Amino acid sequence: MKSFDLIRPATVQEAIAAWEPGASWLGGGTNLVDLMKTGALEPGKLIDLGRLAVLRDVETLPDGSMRIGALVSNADLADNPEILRRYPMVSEALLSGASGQLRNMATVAGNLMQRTRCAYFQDPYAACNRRAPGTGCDAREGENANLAVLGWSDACIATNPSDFCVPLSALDAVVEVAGPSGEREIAIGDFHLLPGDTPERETALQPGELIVALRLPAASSGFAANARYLKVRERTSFAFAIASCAAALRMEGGRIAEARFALGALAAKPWRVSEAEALLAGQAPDAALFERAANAALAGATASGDNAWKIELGRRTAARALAMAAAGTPQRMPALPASVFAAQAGEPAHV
């Protein structure tokens, strides 16, 4: 492993003044550290957010939104009951990820920086546009099977790993950053970026700014009767995700009165088509309409590779977690979260 510097500021002005170009911030470390070992990623500086303990806090702001902060932990978040409560598909979502162990120590901010599991990014003697630029993309002739088919260019098809960003997608989530030139939202759609010509630059991030929270806008909470995260792996236990889908209805008399759902494990970000949320609007819930809607999401579906068997994966599981949620949400969390061998169905909670 390189050499570097460690620093451990005690307020977040602290770690925005330390912040250089080759810096990288350390929260929990579970995806940084490991990339280190390998030498994929060789900063020359680690700022540890460790001591900003203003940086853990989870409130209900007064609009009704729930704030969390950059430094909350994935199991902290997942069993916490206003979240269990009011945005399910996200305690289902992060307790799908990983094991325990990791979720102990892994953090709202490091989840939403989560770089891809792409062998060739990971492996520093392969060529990688993501990771070191213009060095061309071995994934392109390589072992390319589980890379994306949506979004992807001649420059890069690596995917997102992320389970916790999928339900953040439908949300509608807020990212609250902070730099060298104040503080700004980016909205969750819009933070994730697709590779293009420019696949190194993988977030609407500007140099030295730092994810400071997250924050879920009350009216989301809105499809907590009716929302299911819903996984493909190749094993529960601890695998990342194939193909994933958060969905989320809103019920009146029986009809969708809005749809919400996002796919994960196909592009480089999580993929929200709205178009395919609207053909659900009004309507009746079978399961028809949702493998309308399933087909009109991977619409523009192209293979990378040979990765054609992941469009159909990817229709199936977005017409399936569409079922579920109309199922409605269990009122206690699967013991398999997000896993096909859940139980599908039961007694809605949140009523």
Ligand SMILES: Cc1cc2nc3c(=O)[nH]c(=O)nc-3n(C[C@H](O)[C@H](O)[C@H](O)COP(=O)(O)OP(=O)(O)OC[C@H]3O[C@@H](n4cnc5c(N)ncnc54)[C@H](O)[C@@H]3O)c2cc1C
Second form
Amino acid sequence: MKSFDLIRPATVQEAIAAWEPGASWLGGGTNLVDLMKTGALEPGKLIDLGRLAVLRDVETLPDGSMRIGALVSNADLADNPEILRRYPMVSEALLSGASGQLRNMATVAGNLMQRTRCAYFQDPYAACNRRAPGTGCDAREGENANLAVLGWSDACIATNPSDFCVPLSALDAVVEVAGPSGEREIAIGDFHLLPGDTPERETALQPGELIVALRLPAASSGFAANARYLKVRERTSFAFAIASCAAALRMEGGRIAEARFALGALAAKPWRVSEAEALLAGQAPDAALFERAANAALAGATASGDNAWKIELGRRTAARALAMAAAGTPQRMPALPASVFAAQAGEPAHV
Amino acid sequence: MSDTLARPMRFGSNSGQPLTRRDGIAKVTGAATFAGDNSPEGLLHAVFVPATIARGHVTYLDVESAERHPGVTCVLTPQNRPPLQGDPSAKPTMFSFRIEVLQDDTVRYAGQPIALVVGETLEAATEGARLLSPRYEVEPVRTSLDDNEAFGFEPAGFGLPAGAEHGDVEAGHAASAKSVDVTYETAAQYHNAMETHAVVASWDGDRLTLDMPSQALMMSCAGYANFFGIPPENVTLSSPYLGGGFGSKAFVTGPQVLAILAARMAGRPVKLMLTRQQMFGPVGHRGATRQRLRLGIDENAELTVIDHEGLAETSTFDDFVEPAANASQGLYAARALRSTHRAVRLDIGTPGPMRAPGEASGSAALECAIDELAELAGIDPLECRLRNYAETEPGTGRPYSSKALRECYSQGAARFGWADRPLEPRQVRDENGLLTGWGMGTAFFPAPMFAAEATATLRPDGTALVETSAADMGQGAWTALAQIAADSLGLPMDKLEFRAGHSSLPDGGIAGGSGHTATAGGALHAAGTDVVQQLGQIAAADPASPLHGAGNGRFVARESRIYLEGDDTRSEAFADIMARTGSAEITGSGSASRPPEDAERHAMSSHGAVFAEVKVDPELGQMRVTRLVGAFAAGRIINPRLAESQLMGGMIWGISFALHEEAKFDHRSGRIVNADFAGYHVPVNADVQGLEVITVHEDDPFVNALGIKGVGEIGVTGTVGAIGNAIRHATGRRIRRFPIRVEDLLAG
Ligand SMILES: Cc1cc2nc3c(=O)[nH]c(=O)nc-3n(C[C@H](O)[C@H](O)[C@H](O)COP(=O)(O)OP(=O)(O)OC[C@H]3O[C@@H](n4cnc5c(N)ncnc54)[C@H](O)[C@@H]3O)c2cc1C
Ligand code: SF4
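Can you give me the structure for the form predicted together with the named molecule, which would complement the form predicted on its own we have just seen?
Next comes the full complex, and the chain you just saw is listed first.
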């Protein structure tokens, strides 16, 4: 691992002042430090946000929205009673990710900013436009079974691996950021960028900006009674998604008044299609309807390699997640959150 | 309990007890020191640089930058590597592999060491290694079974497996009423014990001290001594604890030789510990296979032929061909049988033996193919296996030393509820709509013995010391071995001091091949027996002893007393004999190995039956093993807790083999793209449900004096096929490639 400077600022202002090109913010380190060990990332300076206690709060604001500090751990957020009550699929998604130890370390902002799991991004000796612009994309002709089928470009076919971001997208979360030129807000839908010709630009953050908080709008808690996250994966727990979906319905008199759903692991950002959601509004829930909506969400999907199977899997995952949401949010978090095996009775918790 | 007690207690009362591991508390409290935990005075740290290409030459290393880095003390490359006395491309013993120790600038596989950097700190050495920034001349790589010409070979023991041919194979094909011709593939797997390979090496003149995890202490001493031109007895190897080995810690490896060399050059101790990523290359793996099985049955579903062709990868510079087709040799009563092996040379590290080498991959394919036959014949898979039950060893006709496989089938099936299985696939859904399937497989593993020695010393205070260099890989060998030793001396466990895991002790042999308890245990038993006979003779010569005059008889020991065998009225306490005769310590020695004539007379194997239930999401394809019942007959079980734990571990490996483990190569660079535990999956707790082990009683008078067969590897066999068959039964899909993936079930 290359030598680097470690700065531990005491205030957000100090943190911002410490930034310079080549510096990285350090949250829990569960993603960044791994990539430094392989040599994929070589920041010259780490700005450890760990002392910024102001970024550790979860609060309900006067307008009813919830504000989550950037440094709240994934574990604490998942267990937060207000989050569980008002935005249960956020907890379900968090608990389906990584492992208990990792969730204790991982921060909310770090989760939003986590890098793709594309093997070639992690391998400093591979060609990767996202890591080293202009070098090419080894994934195109290589191991790409779990890469993108939506929104990819010739320059990059990577996916965003985050579970957390999928319900955030469905629930219209807002990202609060601070930087050298002050504070601003970014809608979650604008936060992650599709690769286009510039896959190295992964988010809407400007150089020197950091995430200070996330906000979940008050209105989004209107879906709490019918909100699920479903994650298909290669083992029962502790694996990244191969397809996932966060589905939320607001039911009125047996009909869907409003629907939101986003897909994970299929593109460089959580995938939301407003036409697909619109199909559901005003309808009575049924399997054929969910299939139509799922098809609409996957419209335009194409294989970027040996991954055509993910298109059909994505459709089926979305249709199933919508059906699960229609069936209602369970009273208790399933022992296997977001799992196709979640309904198994008597299971010890494997979160 | 009553029927347990009614059984003849041939060897005393410690054996058969489910004792917990003697080193358990030391391990869970962190008191146990593994090799890498040692940091002697003046320690230096070594880091090797793995090649990032798989074939070609190193053309440049920035040695200057690395040497300039503060704290770096030495950079070892092919240019300045001092000569070694041993030839790295020679194979001085049967169990030697060719290794890479910077003998030239050739790169033979990704991950091969191309330089070693030594520093005052691990960080300095790591940064020095990075600064070397190698450049290469790259040649096209071959990493898939189709990338090179397959070749046949003359069998040459270890690494170049013999096949077998019995009966008229062509006639067997011709006589079949129904047949299958199917090809199965298994992926490359890397051992990845929790503790990665490590060494702390210190020199004192021409004497070498090694802290190093080893499954074969004496073999390791000889192996490393060979490279440094010193006699094996100049090497002291301490291996008190191993964090797993699975076959990969029995051999000399290049990185460890380089660290020892660095220690000699520096005149200071050197530590080297592989990173997780570095485990994927220079320390062996289970080679990928492609196996073609052509099986035929007659109208009664009796096998007319088993024709098993194995194709496996090996490296460009050494031979280890997965003996997969051999799994078909000893199991089913086919009229004709042929197993053959071919290999493909690839730009990979040399494969090696990994838990159930041959049998694991071979059984996976065979048990699925048998299932395909049963389906073709329209009969229950268990019935199909019973119709082809081998009463004697197929081909040779030798009797089995013991074989309670029928009982394994019936007890396993009963516990599992197999009788309720619908014949047709895709019939059953559970209450949540998940497809549910049941499959089974036969488990099979040979019961070899190697050679081991031990000593036992009875002390006047009534305690005893027993010693053997035997390794404990974490499975609890030391506990089971101590139980055997205590019984041989007629002592309770708390009177026994047990020393092992150090090369200064008598040669405890190899912890491998599922033969360790039988072999090292046999030696300990013999040593204890020797002490008992000596003490008996002392008593027999003493007019004051109740045993006086019994010198022609044999003696047995129980509860710290010597008895005349067959006459319980004549006995005397150890302490009384020793006190009266003024004996100091009495030391006995023993050894164990299997006489060739015993090996000739009987076929010796462990057997078992594994039953699996899987659930599969009908639309999404995600799979889960929800029940796994294994019934095993493996001779005498010394410690049921530890044996069950070993068998369970094997079955969990079977889940891993069937559904998870796969090293994925980038076939252009030759690098493994998932060389870490985020990408290289093994089962987690949530993947292991409803695991049950039954040990079926087997009293084997021929296999060895103690009647022990072995439980270390057999659990993997049978299980993989059982899971593949259960997935077929659940979904109607037959997947002929392991691990089975979600995408396999979605396709089409
Ligand atoms: C084995 C393994 C399995 C995993 N499985 C899953 C899974 O199933 N699902 C899943 O969703 N995730 C999974 N993860 C990923 C995990 O969720 C992330 O590693 C974690 O969320 C990152 O958070 P962190 O605080 O540790 O980030 P860090 O590693 O500290 O940082 C990650 C990135 O975020 C940036 N960053 C950190 N804080 C800020 C800030 N305030 N503002 C701007 N940028 C910032 C850093 O500079 C860095 O680029 C897994 C990780 C591992 C190692
Ligand atoms: S897919 Fe994107 S991240 Fe992966 S190698 Fe290509 S450019 Fe890099």
